[in-house]
Structure formats: structure tokens, C-alpha cells
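The data below hold one chain only, encoded as C-alpha cells and taken in the form predicted alone.
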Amino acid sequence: MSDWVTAFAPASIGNVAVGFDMLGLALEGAGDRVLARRTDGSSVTVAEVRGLDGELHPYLSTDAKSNTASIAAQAFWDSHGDSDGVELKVLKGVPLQSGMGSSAASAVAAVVAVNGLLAEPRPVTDLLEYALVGERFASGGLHADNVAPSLLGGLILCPPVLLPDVYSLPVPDGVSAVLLHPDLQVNTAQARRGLAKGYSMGQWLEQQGLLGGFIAACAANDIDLIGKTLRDVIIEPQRAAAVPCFDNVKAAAEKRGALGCSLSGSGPSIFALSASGDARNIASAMEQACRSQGISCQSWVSPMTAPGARVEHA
């Protein structure tokens, strides 16, 4: 196996409430693993694809034109590789349609392996725009959100239009996210379809204003401003209804003095912002909401800085 280059990157929390397709979070404790290695073709293949439980993944293809890793990968090496082709097996440690950035960490892990094979690798904020390319293809929409974060860690900043420039920004001291992952699957292309195509100007002025209260509670390291700006006026009231344990989840966490709840990118996982000393007692609160409606879950806890993909073993 020395010849394999092992990237680890980590799932992610999309959207972050106030920040449709411009806010995102590393969450430390689930990530995909990709291995890339060279090989005598001209292209980059894909050996196999595991899934949660190590066995061979049931829906995901290893046809290296529908894999997202493969396609980011391909990307990344049509621009800085060389004669030799790649091959690469994947290791999905997030679920899918999860609202964890699971195609998004496959392309990350992937491109950051593939850059591992390089004589001189690149730096890592310039792999950006090639795992964005194994994104757009899975979720229909050219939006790092999901890729920024596990690609760089910590809370990101990247509206579209100032794509590929995005934006690490600070984070309040003592504050952690809890993420929630329901045992339900939501696509993200179909959510993103379903939205309605319109809002009023009301509408758009206050979740903007929840957005810039939020950046500058960050920038304050001003807790109490955080709890009053985490809110998604806008997609939340449009998708929460796809979630069925949503509404008793979030009350939970508020319940228990989470800063605030809401969806995780498109769900159904939901995530809170609390004072870390509360982070395990709303994990737990969360978690038993979740149970009361028969649906089985888990959770993590991770710190707002939690790193992003890294090379694990060369």
C-alpha cells in the first residue's frame, strides 16, 4: 500500500442557518477517506467505492463518469497532472443525501489525494475550484458551501459571486455546533428544485440582515448577538416539513439554551449552535426528540474550527 496517497475530508454543515449557498462549517468526527495511486493508464479510474460498513457501496457507481470524486479528480489532473493515469478507491464515511456535504467530501478527499501524488503539490486553496466541479455535477448547482469548509475547516464565507475567493471567518470563543443525523435521506437536487422561485422584499431584507448580524457577532466574538441573528427566515419554513422530526428536534435544543437550530443544508440532519459546556446535554436532548418519533439517529459535537482535509498517508 505505499504507493497509495490517503486523503481524509471532513462532512460539513451547509448553509448555516442565515447563509443560503454562502455559509458553511467543518464538522469534526465524519469525513470520507479517498486513496489515489498511479497507474499505467491515461485517465483516472475507480477501483471501488465502500461504504459505513466497509462493505462494497450498494448505489454508488464506480463508473468514473458519475462518481464525484472521480470527476474532481479528473479535473485536477487534466490541469496538473501528468501522462499516468489515477486510480482511486473511496471510503464514504458520511451518509448520503444526508445534509452533511457527503458529495462534497468526496470530492475534496479526492482531489487532495490526487494532489498527494504530485512531485510538487499545490497549495490547498488551490484545489478549490476542481472539487467544485465534482459538486456541481451532484448537487446541479455551482455553490461551495459544503466544498469550502471541508476542504479549508472552520466557518467559511462563499457567496457565489465571488467564487473561487472565499473567506475563513473567525469564530466566537466557547461556542460549538452539535449536528444531528436522522436516519432519512433528502436529495439535494430535488430541494433545491422545490424552492420557491420568488420572496418579497421584507423576506430578503431580514434574512440579509440575520446574515450580516451573524458575520459581525462572529467578528465581535459576541455570543449573545449569535443567538438572536441564527435563524433562516427564507428555505427553513420550506423544507423543515421534509424532516419530520424537525420541529420537536429544534425545540429541544432551544429547550436545553442552544444559540439556535435549524436544517443542515437541505436536511435531514439539523444542527445547533451552543456554549460548548452545553454542547453534550442539546446533543443528547436532540437526540431523544429524534427517538420519540421512531427514528433512530446519532450525533456529534465539534468545535467551530474544526481543521478541513488533510493528506493522512503518503
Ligand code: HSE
Given for the second form:
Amino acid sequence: MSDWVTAFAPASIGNVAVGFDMLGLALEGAGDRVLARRTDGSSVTVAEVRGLDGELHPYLSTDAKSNTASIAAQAFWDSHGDSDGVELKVLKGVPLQSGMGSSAASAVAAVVAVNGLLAEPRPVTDLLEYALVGERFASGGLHADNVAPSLLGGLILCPPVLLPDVYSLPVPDGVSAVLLHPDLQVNTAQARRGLAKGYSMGQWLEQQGLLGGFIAACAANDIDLIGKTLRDVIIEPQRAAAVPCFDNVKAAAEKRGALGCSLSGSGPSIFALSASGDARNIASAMEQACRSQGISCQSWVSPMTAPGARVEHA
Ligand code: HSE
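Can you return the structure of this protein in the form predicted in complex with ligand HSE rather than the form predicted alone?
Expanding to the full complex; the earlier chain stays at the top.
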């Protein structure tokens, strides 16, 4: 038996409105922790899963074949070819089915912790493909827009066609992300199955333009262009109805001067970007709009440069 290695991986905002499955942003202030140690066994096992309250998690399984953390860790461990086993403890800080990249945070924290057990840890970018194995199990699709920012931090471009390569994008100065989590749940795998399979040339052109414009705006520090481009004309209209407070929250964020506002991942969380020191006011307005519909909520404000996963104790 060896000592425990603890790793932290942050929550994240998937899609960032403009880039379905191919753009993601790390979120400061929320995340999962995974502890890992070597055992005499031969595979990855999960000793326990606990919530933020310290209690055993009421829903998440310790069955290694159905836990995102152990699935990712096992894929990584297999690639390493080590003869020992690994035991994990998972501490969930990201709410389940929240649109905050909960499964990705567990998968990423697990591979980072297990990497910390190696005499010669692999470079962090090598870990992405293993974390994706866990994420794929949870969401039913191959997309890195939560795993990549959780692993690497900041704003990441990660089109499925280019995986496992992903690209850190420059972020505009002084822009913050606001994330509101209404106390609701959306199952990502189900939400993905419900999406239309075909889109018009007009929609495709519009969304391509918005994505390209948004990336150009980030690179050029062009806040006006961010405000013009931070929109989702394809996915958001199909998913917004599943989040009863969405319209009110979005209207409140925009009224307070947000550069744009959309679902985070498949929802129910809702994010906005804010140009100035307005982020806290925008968060308050979004919370108020959500609570006015009888839905409790929590919010976070994060820089767009939030750091990615790291080993905390080795
Ligand atoms: N890109 C994924 C989706 C993210 O929107 O389905 C899920 O958090």
C-alpha cells in the first residue's frame, strides 16, 4: 500500500454557447477531488464516493465499471501497464446532472491523481484521452468540452474531429464568467439523444460565423465582438424549454449588461460572460430571476483564466 495522492479538477462550462461539443471553459470555485493509492490488487477499485457534506454519496456507485472516475483511471492504468492495483476515493464537489461538467471533473481528477502515483508522471496533455473514456461512459458521446478545460484550465477549443489534440485559446482581458446552477437536473445523455439530427445550411452558416467571430474576438481582445457573437442559434432553442427559469434568467443577465448568456453544457446551469466589474451584479440578477420562479440556486463568478486540474497532496 502506498500513500494517497489527492487531485482536484474544476467544474467547466461546455459549449460556451457558440461551440457545441468543441469549446469549453474552466470554472473556478467548484470541482471534484479524487484520492488514489496503489494496492496489492490488479485493477482500479472505488473505496467510497462522498458528497460535499462528507456523507456517502446517495446516488453514485462504487462499482468500478459504472463510476466515471474509475473507468477513466482504469483506462490510464491499463495504458501504463503497471501490475499493482489502484484504490480511489471520490469527493464530489460538482452537483450531478448540473451542466457543470460533473462527470468530466471526476474523470479528470482520477487520471491526474493516478498519474501522481507514477515514478515519472506523464505530461498532462497525455491524460486527456483517458479522461475522455470516463466522460464518454457518462454522456454517451465523444466530446471534450468539459474534460479539456477541466484538465488544462482556461478556454479550450476541442473539436471532436481534431481529438485528442486540443487548443488553449487566448481570453479577453477582464472578462468574467458567471455560472448559475438552478436546483434542477438534466441528464446529458438523454439531452443529446433528443437533439435534431439535421440542420439547414442557413443555421450552419450562422453558427459557424458566430464561432469564428467569437474566437477572433477573444484573440483580438474585442469585447464588442464578443457581445455580437456569444449566441447559440442551433442547440439552445432545442434545450431551453427543459429549464423552466432559462428565459427569465437570460433576460435578467442581459438587462444587467452581460455580453451573452446561454445554457452551460446541456443545462440546467446557465452561464453569462461579463465585460467589466459587473459580474457580481449579473450573478445576483440571475439568482433573483431564478428564485422568483420558486427554484433555488447557487452561483459562481470565475475569471476566464481559471486553472485546470492539479495534484494537491502527494
Ligand atoms: N457538449 C455537451 C453537450 C456538453 O452539450 O451535450 C455536456 O455538458
